[in-house]
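Take a look at this one chain, the form predicted on its own, written out in structure tokens.
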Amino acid sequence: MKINNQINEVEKYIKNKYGSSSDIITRRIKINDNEILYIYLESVSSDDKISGFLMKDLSKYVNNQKEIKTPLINLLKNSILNSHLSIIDTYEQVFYNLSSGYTIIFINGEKNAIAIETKSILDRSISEPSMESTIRGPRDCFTENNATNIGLIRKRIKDPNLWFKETKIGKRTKTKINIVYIKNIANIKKVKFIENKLKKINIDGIIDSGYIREFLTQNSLSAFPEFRSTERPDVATAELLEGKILIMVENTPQVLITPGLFIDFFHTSEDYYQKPINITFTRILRIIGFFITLCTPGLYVALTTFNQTIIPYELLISLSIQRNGVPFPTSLSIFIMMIVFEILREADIRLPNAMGASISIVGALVLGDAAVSAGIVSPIVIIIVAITSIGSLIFNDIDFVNAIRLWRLIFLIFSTVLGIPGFVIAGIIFTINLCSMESNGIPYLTPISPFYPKAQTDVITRFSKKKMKYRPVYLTKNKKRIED
């Protein structure tokens, strides 16, 4: 809808739209036969840069009786001193700059005005990552502000070819969301492929950027994400220079990186700011703990319920008698347990920082020992538990964190019903599932598989830097990363 040139009918219009709230004002000044109408919403909007430059600015002309021959809109938009100025001629291009920290200028007869940048501070400063802390490296995260965000990035790279392409998603937030890629290394199929999936969505408003993740998401029924998110700016640098594409969301820490495949949740930033020898140790580790949550409860609950002849016979005796007297059967001791735990951890994320560490510690103490001194579970299903939940702790991403937990019960149930065969069967649907998946286009488990010998440099083994000259073929074609 275009803007009235009459500046009572745009004020009267706007305050109308607005519900006459406490938070917008106006005001009036005359410039010899010409009368302005400035307005702009004190709640994102600094006085003192309105009063600063912008009455400044005005006061010339108000303070000077001469006649101005040149049209006064022309005469402001070339005399305002304000670096973030545009000519503005419709209400919905008032109403987002107005909630944007603009201050909107209408003049009387006039049919377009002008919008100039008045944006008070309303983000926190860069503080350290929260989620995902590091002993060596960089310790500046993202933050709600879009500006900063893209700043980080430009800081860490310097070239022209760093590409961030703005749409604006939500009728009512008009969010802006980046796409980031470097524009001659990132595969350029990939890149519209996000952009027609993004102008797909209609939604009245975007919050985080997990209502994007969920948007683009191909395989809903899988657990396991197909994005991995970020708070930290130099592992997103690392991954546009690796030829992967982000997706930054307005007013959101964190940042969306696709593809997200499999292997690259058991990689961290301190991978490739230590030795890479100790490197691939931890990196086995990280390996084996995934292997520990995921498939130890199943696995005891088949051995200790249907298949006791494999076990030891020493450690079948010590079993026994640790069971002795215990009136729930294994799998419900571990399921209670599990939930117990699963209770205490997301009251731990829940609570303050100051109380949630020694809720956690006490409780998980207290009633362990509770449980076992009362006789409800048996020693080793307090151990099994404490291994399995221990070995989730080494993941930071929660989505990543959930899928475990989903496919844990699932490896659960199909043990208690059919002992090792369940177990088997259990694993066979597992892997078909992280088979089955794709993120962005790219098989799920690559460069596993489909296995890519030449990206064998830095999956489980890190070698050195040196020795990884090439960017990952499933990525790129721009495949040289470092020059002979």
Second form
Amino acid sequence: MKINNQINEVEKYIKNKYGSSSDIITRRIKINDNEILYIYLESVSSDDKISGFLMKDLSKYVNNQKEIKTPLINLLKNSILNSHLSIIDTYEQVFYNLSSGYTIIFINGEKNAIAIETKSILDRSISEPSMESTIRGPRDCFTENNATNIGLIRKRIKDPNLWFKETKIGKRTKTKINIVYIKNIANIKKVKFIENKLKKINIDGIIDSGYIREFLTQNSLSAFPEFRSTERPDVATAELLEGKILIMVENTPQVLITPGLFIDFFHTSEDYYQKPINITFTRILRIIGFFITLCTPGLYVALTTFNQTIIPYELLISLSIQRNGVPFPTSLSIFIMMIVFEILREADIRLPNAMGASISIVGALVLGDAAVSAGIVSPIVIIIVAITSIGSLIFNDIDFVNAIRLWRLIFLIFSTVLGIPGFVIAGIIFTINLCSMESNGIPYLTPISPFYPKAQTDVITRFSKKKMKYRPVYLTKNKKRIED
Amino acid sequence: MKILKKIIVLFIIFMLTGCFDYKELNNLAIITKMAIDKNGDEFEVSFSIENTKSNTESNIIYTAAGKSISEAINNIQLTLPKKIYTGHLSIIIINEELAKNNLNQLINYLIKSKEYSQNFYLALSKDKSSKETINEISNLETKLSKNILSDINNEITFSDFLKTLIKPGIDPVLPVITIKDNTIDVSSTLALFNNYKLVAFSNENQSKGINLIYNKTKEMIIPIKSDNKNIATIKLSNINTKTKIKNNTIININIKENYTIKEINYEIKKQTINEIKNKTKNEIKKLIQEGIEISKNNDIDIFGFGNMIYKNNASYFNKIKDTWGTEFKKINPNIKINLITDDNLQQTTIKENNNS
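Pass me the form predicted together with the partner chain as well; I've looked at the form predicted on its own already.
Next comes the full complex, and the chain you just saw is listed first.
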């Protein structure tokens, strides 16, 4: 809808639209014979800026008795010293700009209006990452502010080929979404594909990057995430240089990385800041940890209730002594303890920091000692659940951890019913599930299956940077990372 | 909806299986040793069951008799509160009567019961009944382990025993456990079988010879007498026996071993070392020949010479197969013994001289 050229009408219309909200401020000033109206929302605008730019610049004309020849709009446009100045002519733009913290100047008899940036800072400053903590490496972290997030990447890659494609999604929230990529590294087809998918989203609001992820997910039935999300700008930068594509969502400190492959969840930013040999060992540890956290409860139940022959003799006797007087079946007691642990974890996340200590005391006592002495579970079950839950803490992506949790349960159920054969069946289903997944057109298990020999420099082993000459072939056609 | 249907179907399939083989650990009577006696027409089966009620390590013996082995085991089950679990069975001891009678029934039973792991050892109890033997072993063994078996020099698992039964030109052997005055002797006697039947026991020297040919002896101590008073004790180590076949009938036994003079009660000179060496060679030769002798005397081929001929030339062996018992007696293996001196032999002898 076009702006009315009568400021009385405009004022009435806007106030009406905002329901005369308490934060809407309007003011009229007479310049010569003409009258101008400026409107801003107090809550999102900075009073200092408005006084600083607008009032100072306008005051030149207010007391000026000289006749002005040029139209007032051009005069204002050229004289207000604000870098974010734009001419708008529809009410949609007016509302968007108002809510974003702009001040809009309407001139009586003029169909266009001037929008100038007078945002107040409503974001927290850059802080240390809370989820992905490392020992080495930079300590900054994405914030809720879109411009800050872009800046954190831009200052790391000083190349004009780093492109940010912005779209606004959400009928009401009008959230800025940026597709970030390096033009001559990333696969442009993939960028277009994401762009088209984003355009199709017709939702009233985007609150978090999780919303976008759900719209872009191809395998909605799979528990494993297809997007890696990070709050570390250094991770984002490294992934951009590999040829991956980022999706930044306004008001979200988590940036989505696509494609998010299975092996990516085993990598951390620190892997590239430490010595390669040690990192290879760490990665093997992570893989062992993954299998421990996934399989231990199922394997334990299968072995102790069906296939006891595999257990070493001494251990069998010791386990048998431990189980004396425990009323519940092994699988049930493992299930109970797993549920108790998950409840504790959930409570720990939701609880205010001050109460965290009490939870850990209760948890340690209830989980550890009391359950055994009360005869509800055997000590070995505590060990199993403890090693399982500790194993899952290796991964910092909460979606990945939760996916492991689901599959752990499936392994447990299959093992409870069929023993080792059931465990193997669950394993087969698990593998099929992973193999059938795709992340943005790339098989989820790449580069292990399909196997890319040249990409193996950075999968489980990490070679020294001198030897990591090439970018992964499945991500980019621009292969060379190190020029000869 | 489709997915929901699939989930329901899967759920029903799971529930219908009903945990077919489910058993909790505390409901298992873990059997470590088993004794089978044959007394006349009756089988008497004894189980040594690990006590899992407390942390003190002890075994409890359960015994029952029956017309057959399965019946006897079933009778034990009736008196037991827990389910019999034989997956970790470490040894089955049988008595002389059963072995002399026929092992066919026992082996048949063991093959057909899937709950046995075939990795347990087989042994024979001499003089005493096997029930008494496992009782003694359980009393002597204090730790939660199978350490009696580590003493058996010539340990033979059930699957080994089966293999020797099936292969042509080889007859099985079982170790014999004898208990005298609270000591368990597991290596001095061997039971020789002709097919399923026990035919003879070997004495200590014969067993040593047999084990040497089997390449199961790794270390050995031999006292060498030079005259009435003077004795040198030789320690043989790294013993390695290779049995090879040439031209269908000539069998060579090559033994390579390191030797050290452990103890000596007379002065040692260069020529005495050579003398000791020759005497050691003769001693070993004698042991081996004694081992072969007992095999020949009983018309059985426990060393598998026939099997070697079979492997070398099957058609030739098939011709002499039926008369192999007598054919075997004609074979006189060539025995070659290669003694290797440890480098520091001279030093040790001098040291020992000074000490004495």
